[in-house]
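Here we start with a single chain on its own, the form predicted alone, put down as structure tokens.
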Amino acid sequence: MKARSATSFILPSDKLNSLIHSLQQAGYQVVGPVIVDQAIIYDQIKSADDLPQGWTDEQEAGRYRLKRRQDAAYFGFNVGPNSWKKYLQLPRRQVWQAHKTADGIEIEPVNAAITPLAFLGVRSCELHAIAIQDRVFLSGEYHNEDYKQRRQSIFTVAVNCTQAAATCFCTSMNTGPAVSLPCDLEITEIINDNEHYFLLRSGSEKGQLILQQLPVTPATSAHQQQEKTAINQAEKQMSVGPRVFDSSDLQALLYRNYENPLWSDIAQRCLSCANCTMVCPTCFCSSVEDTTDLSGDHAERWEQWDSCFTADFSYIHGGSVRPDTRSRYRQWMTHKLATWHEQFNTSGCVGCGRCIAWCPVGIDITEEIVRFQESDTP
């Protein structure tokens, strides 16, 4: 992927369909934000009419609501309950199947057909989440071939954030709100008194080919200043409030506080329901399930998402390594913010805030971080 282009272009908002149709004509199935069951999720879209135009979200600990905006923004919301992870690391997939033959057992790998996807509306924190999963599945000696093939077929249209939810803390994790990692196309939605447009720039040869097909005009310095102002607005919204903290020492902080009584306090509130790991864009734990038919002639192996919050996940002969909620929450938070650095040379958290909004009892990871910092005695 080539370096991000310094040249910006203007696409009128009423021409957004031209981008979607160009991606479709290039052979991509376009996936973007849609409203389903009173939440904004990612699903297939066929035109701009499918997007949640004029809608936004209100988020707080244990709370998520949609509400109407006062304008016609297409991307005037933050992140919902699912992430792009479900298209790269499938929630459930068949790994192989086996058949009994006259000579023994024949095992056949299952290579599912992969549809090229265009992700429309990827936030900066989500680009960082995808990059983290790339390290998990594509670095080192062993690669996940299914993930690799799906990842290679993706076209990413990233969106700069111009607003922040109350649960967002990407500035504390250095992952946003401005797009800071490579993508194929980068867009910023601008709405003012007289105009509604998208500022576009390409980030790859694939992106440049799509850009050349769009009815765009060169952006002026005034357009670029409006973009900067809009992104700064989102950053300012995260610069104050309870979810601002120093993340530079989190790894050492959690190592020093492994036996802190705060873990027991959190465990009194945590339901061990695994919601936080299911909505997290970087959690990658999975398990495998082997099944046979009643005849014993056919067997299958399936991989599916799992969670370190379930009792069976750490079960070995003789019992579970993490038998209670205290040890499971400690494992999740310490792995996410500390030991992940040792494994993958990065934090496992991108500051998207999903685990805060979708925790049914409203446990706030940023609040817990601050509590550990305040109780810390180095």
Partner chain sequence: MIPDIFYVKRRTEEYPGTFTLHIKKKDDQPQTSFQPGQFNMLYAFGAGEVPISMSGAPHSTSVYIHTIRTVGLTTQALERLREGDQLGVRGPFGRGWPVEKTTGKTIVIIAGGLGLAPLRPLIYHLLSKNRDATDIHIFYGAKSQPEMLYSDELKNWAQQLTLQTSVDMATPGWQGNVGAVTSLLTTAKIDPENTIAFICGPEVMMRFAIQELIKKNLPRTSIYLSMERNMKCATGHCGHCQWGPTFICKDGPVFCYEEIHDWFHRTEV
Contents of the next structure:
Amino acid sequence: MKARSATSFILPSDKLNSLIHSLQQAGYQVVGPVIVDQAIIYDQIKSADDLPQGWTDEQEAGRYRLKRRQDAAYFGFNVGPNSWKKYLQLPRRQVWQAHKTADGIEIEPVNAAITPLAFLGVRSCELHAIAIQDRVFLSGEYHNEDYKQRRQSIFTVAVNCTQAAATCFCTSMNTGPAVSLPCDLEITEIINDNEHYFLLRSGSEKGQLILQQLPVTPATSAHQQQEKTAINQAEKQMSVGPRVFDSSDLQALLYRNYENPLWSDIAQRCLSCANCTMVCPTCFCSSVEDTTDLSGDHAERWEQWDSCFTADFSYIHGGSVRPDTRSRYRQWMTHKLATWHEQFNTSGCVGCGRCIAWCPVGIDITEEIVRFQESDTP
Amino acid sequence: MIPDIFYVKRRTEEYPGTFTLHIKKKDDQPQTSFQPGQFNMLYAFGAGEVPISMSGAPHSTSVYIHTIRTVGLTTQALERLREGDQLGVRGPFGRGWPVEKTTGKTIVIIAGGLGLAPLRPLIYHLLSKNRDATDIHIFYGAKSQPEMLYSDELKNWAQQLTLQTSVDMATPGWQGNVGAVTSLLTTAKIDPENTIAFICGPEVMMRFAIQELIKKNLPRTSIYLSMERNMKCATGHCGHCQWGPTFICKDGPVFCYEEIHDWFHRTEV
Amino acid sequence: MKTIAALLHEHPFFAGMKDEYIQLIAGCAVNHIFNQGEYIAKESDAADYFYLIRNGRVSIETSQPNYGAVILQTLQDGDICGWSWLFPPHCWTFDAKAQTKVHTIKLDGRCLRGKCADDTQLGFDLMQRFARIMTERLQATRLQLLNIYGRPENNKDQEI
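Could I see the form predicted in complex with its partner chain next, after the form predicted alone?
What follows is the whole complex; the chain from before opens it.
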């Protein structure tokens, strides 16, 4: 856990709206967790009433259910099928439009107006996921300008996890549960027998400006101790497993096991449905589609999320380079945990567990890692 | 990244289904120079975009040359372009042939089929240098004589540098070599200390060519090849052209064999 | 003028062979020049010789009705032509024709068969050299069969 140098403050739980309103006043559209179709997803938040207060998510391999909590916690769940990437790398967006003119063709970019967003309730693993996508889109010779502008305009309210879903394994990937990357505001929700409050800390000047407007009081060392205990609770839940493994050697492990028959075994179960890539907060692949209208004089280019599990993904003349589920799953997992390191100097996995819960046949990446480790002969 | 508008200055047919476009920027504005081995993304209005290798003279800021084979909707749309017609161009992209490593070396260029196109800028570059051109050895294989690229130029090159061609199928009247292009290598004399090899063609041909070069003790560090995958964005963001730890569009398409030999011999990567 | 033994030494086919064997083989070898268009071998004729190509181009051909000669492969400087002399019934399986003026060293297979039978070490050495060439030609033929430059059937885009 990182050293907490910034001063901590206390915001009573019934004053949570003051945070949301301050963000709105500052020009942000607030997005955060809401319940839609029996899942907690991210959508627009008008007030604290929109939050999934008193609900939690019960997760297992191939299973996700909402359940009532015994208390009135606002952030008493972990992660759902959405990630913040849907606001930064849009699932579908128009890139350009082209027209036939009297003397040829012209192409012009489509620059959508960008609303500054405040992300309310970003988990530590999700901050790591955003940082990983930053490396993909902003670190190379070419920058993704749309992503860059969206990314620059966000305000992050991060939440320390005080509980872990069964599918969580952030401790194995060193990304949580305590907030361990910069954010604008960091909050921890504390509920005990007679209190329900948020511990707040600012992590940036923007955060400080918002914090100043809130009806907060300085936190005592007792409060801070409660916070520590609460976060330790999440860590403890994960430490008793079963999704605990040593992630230090995954790159070499997967390179050594590129031809391991286990890939065929996984392929027997995998449906190549692409769910894991859609829910993954770091998967960044996209494809483009060019279209014309009926007159043939106007053309558009659209970009949308794509997945390495589709047949078209690796198509070169004559066929797909990765023709079957075995090679596609191998690509996905080897990319996430091994080649990603070479490409972006980081793992592509943050341990959020979404791919485990949302796999229709319950393939569990952590279980597969352990199977590779067990069958490995270095 | 929005394409610049170019127009077709000249169009030539190499053989049925394969054509070459000479394109210039609209209003004849100067174009970015490029490294041999790089590629452009060519956009046919409304049909799509395809990565096509540069095959003209590098450092030319007046025209780009692209040789294209018709295999899909986008290349069909490009095939329909006539002189004066416009298209979109993004580029140049990618890492090209390491021209700086050619000084003082014997050059071995092995090309198969359309693989000659991305090597032609390298050949132009070498010919522009004041060097002994007979020390440039080109081995070019194609299916048959009518399907050889740049036939007039091949005749000129044969006068200047050491060119050997071979076809898989002899058509009537063909007086040259018949057999896999790699057969030409088996009897070729190569000084492993002082040679650098550049290969482009179908992957299986490149594997056989590399085998022959390795048999002749050419070190892996002296072998370069150009890879092909499904490139879409060309900027390393869309993920399609991933090949092991690399993105072909930005880390390639040209690779040193030493860097990628582990992945090169694996299938379905 | 170089001796036959010196010419054999220079040819890649005999690279690294013991001098003693070279001398032995030289006893079965003579220089021979084929003019352009001349047949070196005709299908089903007795295969009593094989040739080291010093320079020039030789085509291996077969003929089909209504089509004429089909060139299957060409051989050039440093290649060898012919291994039918090694195996009964010692008949050529294809035609071999000089496409240019071809300088060869002509080796008498009958003479060599006798020497190999007398000295199995020599026989093994020679057989290894032929086996390597056969492997290379088989590999090249397989590559030719793949039609690697062919146009794909499917209608999709590709890079060149």
